[in-house]
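Single chain ahead, by itself, as structure tokens, in the form predicted on its own.
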Amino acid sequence: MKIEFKAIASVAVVALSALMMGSCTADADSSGLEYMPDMYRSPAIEPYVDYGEIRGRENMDVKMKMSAMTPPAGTVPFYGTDSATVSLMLPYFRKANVAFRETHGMYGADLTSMDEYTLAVNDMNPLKLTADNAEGMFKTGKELYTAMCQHCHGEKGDGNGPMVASGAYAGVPNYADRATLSDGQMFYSIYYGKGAMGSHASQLNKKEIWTLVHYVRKFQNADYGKFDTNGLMMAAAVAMGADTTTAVK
């Protein structure tokens, strides 16, 4: 009996042994052999999953693409059942102009030869802010700014950001010197990108942006987003919209 379990146990040394040193590679790059691939890969399709290597084969066509594929042109994603968000969330009916093909590398859009920047001067922020809402509205904002605008824009909206801070970049604004910009070319400006600034359309969806919107007037009129006893704001709306409820899709 002894005799048996040591055979026993020295084929299982052995066959252990077999399979730690096939899982070695001189590939530094290679997690090693893959011996139940199924367990952690998914047979369907997901995005940002490389494609390139998969159960032991190789392809060094796709090995550097991206999996995720781009939504058809015009289509929404599911936002619920609620009219006013549905209509919110819509596509963007405003385009970029031709020159943003060189300029943003927006290469394959759907482009426009019109100056649509200038006639957004006339789109007002859907989201309607409220005594009620202003402290939930701004707190989002704020949020939102800290992670896609603070590095560049800076903390007080200055304009002295880290980024600029350390010369990667420069000609930031100064929020302060834009307060005649109406929130429709703000909207604009972050969807589409503006001068050095790239689009954030990939990256914040339309609320999100019309919520920045709401916070980027903080820094250009300390009253903004304050109301009296009466319910009314504080800071007067001149080209900001604060006070519409038409929505701009």
Given for the second form:
Amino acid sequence: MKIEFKAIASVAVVALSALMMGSCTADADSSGLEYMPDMYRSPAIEPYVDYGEIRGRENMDVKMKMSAMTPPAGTVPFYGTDSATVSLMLPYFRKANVAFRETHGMYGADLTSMDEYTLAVNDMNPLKLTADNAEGMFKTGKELYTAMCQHCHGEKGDGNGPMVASGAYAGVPNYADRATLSDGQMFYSIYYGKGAMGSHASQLNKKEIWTLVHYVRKFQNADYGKFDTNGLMMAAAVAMGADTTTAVK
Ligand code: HEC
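Now show me the form predicted together with heme C; what you just gave was the form predicted on its own.
Then the entire complex follows, led off by the chain already shown.
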């Protein structure tokens, strides 16, 4: 009995040390021998990649397989119960111009041939600027502008941002030269992009874009957002029925 136990014990010790030695390697970066690699390396399933359609090209082999599906048409994100906020954040009702299909990578978007940019002339900023909210609005506007727009449009909105000054980029307008643009057209251009300016639809939500529209107005009229003692804005009514000669065709 005693002898048998010793034999088993020594075999076990040898086996165990062999196992432990086998797990080590001289290479400090190596994980050594992996007995159960499945536990270290999970299979790379990327649920948010739609392998069935990439940049407008269909891949029929994988198209019908399960991946993260687009939500049913008409689905809107939940933005709480405040009706003003909800209506502000609803999907933008104007369609992208056909010109955007190639230039702005809007593959699969429902593009109409109608020039919705021209129609946007009549759209007013639904985010109202008042004596009470102006300070906060411009503060947020400045933060967004500094992060997303200033490198092209410049600190003063004159179109001379660092990108333009470096000579890498040209054609950025001075906002003051486009003072006749309507709120809606500005929104449209920021949302879908225009000419050499790309779409900002994925970087900014609708409230942020309308905030920026207010901020851009300040470059066009120094009195914009300043209120007199009666709570009326000092800047004259800005830009309705605007010049459409700069329309994206
Ligand atoms: C990559 C450089 C670049 C960036 C970043 C950029 N823009 Fe522009 N923007 C342009 C250019 C170029 C034009 C002129 C487009 C045209 O009229 O062909 C333009 C035009 C505009 C116009 C006039 C649109 C019209 O309908 O005539 C507005 C308003 C505007 N930009 C606001 C913004 C705001 C706000 C941001 C930040 C969210 C921004 N831009 C970011 C380059 C840029």
